[in-house]
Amino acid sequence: MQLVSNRSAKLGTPLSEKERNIVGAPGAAEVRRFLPAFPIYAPTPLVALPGLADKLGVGAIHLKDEGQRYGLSSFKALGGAYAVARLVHEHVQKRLGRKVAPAELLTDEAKAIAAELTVSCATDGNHGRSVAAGAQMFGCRCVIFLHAHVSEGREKAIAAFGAEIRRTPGNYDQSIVEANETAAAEGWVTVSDFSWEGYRDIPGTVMQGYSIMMAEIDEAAPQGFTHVFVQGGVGGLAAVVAGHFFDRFGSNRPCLVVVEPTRATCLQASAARDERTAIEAGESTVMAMLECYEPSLAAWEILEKCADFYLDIPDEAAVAALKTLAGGEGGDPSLTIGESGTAGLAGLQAALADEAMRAALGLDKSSRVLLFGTEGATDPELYQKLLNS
């Protein structure tokens, strides 16, 4: 395990309007007024846990639980789907000439001229079963890329939403170059929660779709954090969640460390190199929806701003955080999260056992600290062996 500090020189610069429009303030605010075409939308639950802050050794732990939203057990809900709902609301009023309010993209009108378009993305396995849901709800066709090492349980999860699937070879980075090969060749639009130069736009709004979970986090929490800890991947989520924090706090923001596997450690090279840097893959972890090789191009402009620090962790902290937050310590709930959903708390506990990460993070008995669980159960089966092994 290794705790890489920010050392870009653009740490603290200001974000951009097109950043804020995403992760700030204004984001959030795009995201309520298409809230209407969600008629199923319900905050998650910021879940106190003092027993596990007791047994730790700080003031507070509140976790923002996403194994419940919009029945997809995954915080990925609120990107994929919103992104094709912004699809679709264009591409109707385009056709019928006319504003559209959000809530009539759920009329057999819209519903039919949504049919006339193809949605597709590679995935790990919950942003794709997003986008599925969001064709499905809406009306349009759906092709999701599924890379070699997605569980059989994911797949089902995403057929399940009427979309086709195609197994590619290989990891998750190939099967985002297959996926966006094919896409251009059949005319379809890539929803992806990756961006590079060039395709910008679409991530942009998936990562805009996030920040809804932050607004609800500042409605529900008792006072503010200290630190947070929270996953890597891309990148999406942790930009949002910096970004956020940034506009908001500015230089008193709480200090933020992001997560990683120690077998997909993107954004930590990038972060030591100071530049947004791909890594070879290696062998698969299982914390599956952070196996990434390469930063989204929009989360790490945006996270060189405002992240303070880059952890990774062994497989093993995540299966022991699982098995942590199902037990439940002290009177505390038992949770269900799943292996990539653990990763923030895997990392706390990594950095409190260490005396010198402990010290370089400021952790101490008056830390209040923000964990995110992103996922639920989303491969049940694997969910209960990791539970009992």
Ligand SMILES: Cc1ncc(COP(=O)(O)O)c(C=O)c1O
Contents of the next structure:
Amino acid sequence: MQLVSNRSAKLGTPLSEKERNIVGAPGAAEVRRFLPAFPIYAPTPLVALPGLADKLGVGAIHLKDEGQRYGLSSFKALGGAYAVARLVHEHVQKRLGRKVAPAELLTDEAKAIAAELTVSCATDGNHGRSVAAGAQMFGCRCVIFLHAHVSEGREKAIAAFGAEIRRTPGNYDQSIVEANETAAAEGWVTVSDFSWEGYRDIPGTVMQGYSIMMAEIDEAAPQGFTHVFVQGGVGGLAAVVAGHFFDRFGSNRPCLVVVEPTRATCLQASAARDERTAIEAGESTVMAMLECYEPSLAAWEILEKCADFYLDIPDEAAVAALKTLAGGEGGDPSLTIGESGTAGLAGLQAALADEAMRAALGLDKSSRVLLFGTEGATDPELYQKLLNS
Ligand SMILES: Cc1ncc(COP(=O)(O)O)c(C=O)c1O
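Next block: the form predicted in complex with the named molecule, after the form predicted alone:
Let us now look at the entire complex, which starts with that chain.
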């Protein structure tokens, strides 16, 4: 386990207008404008965990529980489906030659036009489920690329939304390459949560979709936080969380720690080198949704400006945190949070157990900590196995 601080010369540089439109207040307002296209929208709970805070010796812990989001069981429901809605909206407006209200996307007329579009992406599970759900909701065709390590349970959950599944050999990063090549050849639209040079707009829209979660937190927690522990895969979520607090509070923002599996630390490695860095793929981690070996470009450019620390945690720590949340400490409610969703808590526990880290982060009895339970039991069989392990 290692704690790496952000030493970038860009730390503290204001977000660009475009970045604010993704992670700042303007981004969340734009998502709100589109909510009529999502009648199933409801804010998720911000759960107070006073028993756990007592046990760990901090002032307060709040966990944003994304386990029920849109019935898709992860915060990713907010991104892919929203990006599909935006693409369909643009296409329908163009075809009808007039402005179209977001709610109109749910009409038969709009769906017939949306059927002309095929959206596709590579995924390790949750993002693909969101894209597939969006495609089904708004009537377009969907093809999802899954790499060899994605479980059958996750495949079934995506296929249940009517998406065509294509299996690819190798890991997540390799599946991205295959998905992009196929989409380019077939004329499909790639709806990826991963961004690279020349491909920023759609991943930016995916991230903008997450930003409503931050608006919900603001409304539910007027007292605010001193520390935030948020898990990182390609960095999209962490960038939205860090960018939101930076945009709102500037240098008075809470201290933000990005937590990754020790087996997939592309964000930490990038911070250590002060440069977006791809790392070698290694042994797979139980935190399958965080198993990414290269940061998303659009996310990294925001993290450079406003993430404070990067911490890695071993697989056992995430599993232990899963059990802690399921058990409900000292009268806290029992929470079903999946193995990738507990990494933030595992990071907090690791930091508190290490004197040097605790001091570096300024964690003490008065700290008010925000965590993200980013998924429920998205692979129920695996969840049960880990719970009973
Ligand atoms: C449950 C869960 N948590 C966290 C993440 C990390 O998000 P990002 O890849 O944007 O860093 C993911 C990504 O798929 C996820 O599914």
